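In structure tokens, the next block holds one chain alone, the form predicted alone.
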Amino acid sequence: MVAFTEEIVDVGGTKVHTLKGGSGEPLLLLHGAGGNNGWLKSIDALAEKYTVYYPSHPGYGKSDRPDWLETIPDMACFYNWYLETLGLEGIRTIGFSMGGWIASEIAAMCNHSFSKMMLVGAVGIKPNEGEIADLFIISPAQVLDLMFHDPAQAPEYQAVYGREFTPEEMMTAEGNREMAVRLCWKPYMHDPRLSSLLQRVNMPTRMVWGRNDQIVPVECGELYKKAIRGSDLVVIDNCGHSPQVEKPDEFIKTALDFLA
């Protein structure tokens, strides 16, 4: 595995726990509503080509929770500040699920923040026909059942999700869920303005979706593609909401081809 460090980045007095590792040009990863799952196989592969920055969002994990941060647009403002603090404007980025929503808000707000953007199963745009699963009225175990098309094909499933969690890990997961509710509850998992705002985005953008995503329908990927000029959509067959975990080899190839 690529060696990585754990660092604390101070952004205006808010301390952000950040995993950093690899070499090459910088790459920002933005995790989903469940939190930062650590240095998995897919991230390690990216770190062989890039210097990966993988922060836990404010309010998640070991990062501080500022009182003023209440919405995804707030989070986008914060991450613009994070990038300025580290001198990383113009970085490549990959956003997973809620992290894809954050990335798209950043791109709509400030076109020069990213040079390339990849959105993986991103929420943020409300589907016209299907619906985004309501993760806050079902149990975490039910959310996990929806995440994967076939857990048996996910090589790290047992290590990440299939073991017994410590009391500290359970407390962190509850805190992450509480922060997700704070950010995404109303309106649920989307920004009504976003489709229109994304029309100003002109950076290379790729959406990646699992064809069998039961949390965010592929229709949302099509809507992102329609909103962002010149973007493309890669759909991975026999895969659910987390291709980076369920189909890591296909995800890694798709990501590296796009980021190069």
The other form holds:
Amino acid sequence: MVAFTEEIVDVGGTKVHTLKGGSGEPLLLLHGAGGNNGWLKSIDALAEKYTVYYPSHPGYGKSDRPDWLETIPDMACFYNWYLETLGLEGIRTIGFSMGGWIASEIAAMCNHSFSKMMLVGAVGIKPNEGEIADLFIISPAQVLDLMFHDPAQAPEYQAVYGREFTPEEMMTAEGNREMAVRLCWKPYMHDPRLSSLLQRVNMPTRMVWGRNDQIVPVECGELYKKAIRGSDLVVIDNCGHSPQVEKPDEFIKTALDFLA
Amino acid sequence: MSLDVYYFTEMPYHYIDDELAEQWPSLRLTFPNSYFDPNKATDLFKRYLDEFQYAEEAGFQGLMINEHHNTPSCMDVEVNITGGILSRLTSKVKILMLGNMLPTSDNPPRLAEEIAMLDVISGGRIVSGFVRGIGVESWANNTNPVYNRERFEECHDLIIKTWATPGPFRWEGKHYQYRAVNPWMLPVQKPHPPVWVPGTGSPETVEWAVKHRYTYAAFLTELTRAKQLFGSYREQARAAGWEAGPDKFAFMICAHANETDEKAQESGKAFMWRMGHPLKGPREYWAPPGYFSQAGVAANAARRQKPMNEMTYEELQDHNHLVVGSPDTVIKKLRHIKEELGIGSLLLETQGGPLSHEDTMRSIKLMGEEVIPALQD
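With the form predicted alone in hand, show me what the form predicted in complex with its partner chain looks like.
Entire complex below, previous chain first.
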């Protein structure tokens, strides 16, 4: 396993709790609406090739929330500032679910922030046929049921989701959920202007989706592909919303191929 | 010490039986509206409005109305409509609207002028309750629950300013912005109608009510909990240099009178409908993420030992959520509540669930003739 450290990055007075580890060129990972799940197997594999920056978004986990930050475009502004603070530019990124929405907003806002972008089960674009599952109106246990096609094939499922949580962890989870509501309540989990703005993105982009994603339909991956010139879509069979947890080997392979 | 007694009904569409209700996660929010029969509702409205009118005649000092969305348990979907009807149907009673849901409103000056219009039509009889709306309302109106309290407070501030400050003025707030607030319609009562706020336990609501010296109405709260909340109000008022009198405290409870205790116990069972399925549903419906503060969550845990929808008929009576009996029994119980709590107003949900017109009218009559006069000493 690659060693990682916990760092606090001060962005204009906002403290961002960041996991950092590995070596090589920088890679920014942006987590989904549920929060930062820590240094999992797939992240560790990425850290063997890259220096991974894995922050908890402002308002999540141990990171502060600046009063002004209330939308995903706000978050994109904030992350440009974060990258500037770290002296990073033109780096690789992977955004998971809501983090994919953040990554694509950053890319649409500032073409030179990233050199390569990977979006995994990303929200942000409204599907024409299906719907993005409403995660706020159901219980966290029901959300978890929707996340996986088959939890048994996710090697770290028990370690991450199957154990007893401390009261502190429960509070953090509740706080993360509240932050997701703040950011994504209406329009729910998408931005009507995003598809149009993505036309200006000119970096290599890959979408990765679980074929059986019950939260964000694969159709959204196709819409991203249509919106971003030259991008491709990799669909993983027998897999739900989180390929990086449910099918880590396949996820790592496609990620490393693309990022290389 | 006098006591203002208000007549209240949610005007339920009570034709949903348990067997049907049990097929859905809740009677609120997502219960299919294909079960609604507008013709039945027409008859119900006629009946409920007649009962409101009779409550004035019988001797209630006030009528209370409320508002909910996406639920058969309350057909009143707009207090200001009902307020308008009652303003013309009645001539003496106070009309307590408890109340307008501020956070779900996108247009506070419009609310201000609507309430002002009611105050004008009724000749100054409006009591303007302001509510946050239960969690379900955030869903039904699709208003971000994280901003519920912020929007409540800003909407309130703008309404009060609209009433009490000569227009035109500009408003550039966080949630509301206006170029020219200047509604022609202003309330009769100056500087504005009395404002009430309901609570079920959030400490922030008590604090806010004290700050504005508004009447705090405890809704279906355990007596001991209501005592704590009122005690906290009195202490905070004292700390701020003023004494909170009974006019600052109201208590809401279901109440039913019949000629004898036996008859009342039988007819009063109709209230079990409103205590059952309308109070059930997934946690997320009632408390969308961000709706409650951490303090509110703690207060909720302390609120009652057992949810009302799990209580038996007897337990509901033991816990003072429901008072049922002959006029003498009802007097005894309500007098106890009045004395324990030091309240100036009692809000009686006198019609509930499938309680029939006949039983409702009799109960109103007994309340007016015997119960209300006996509570005035």
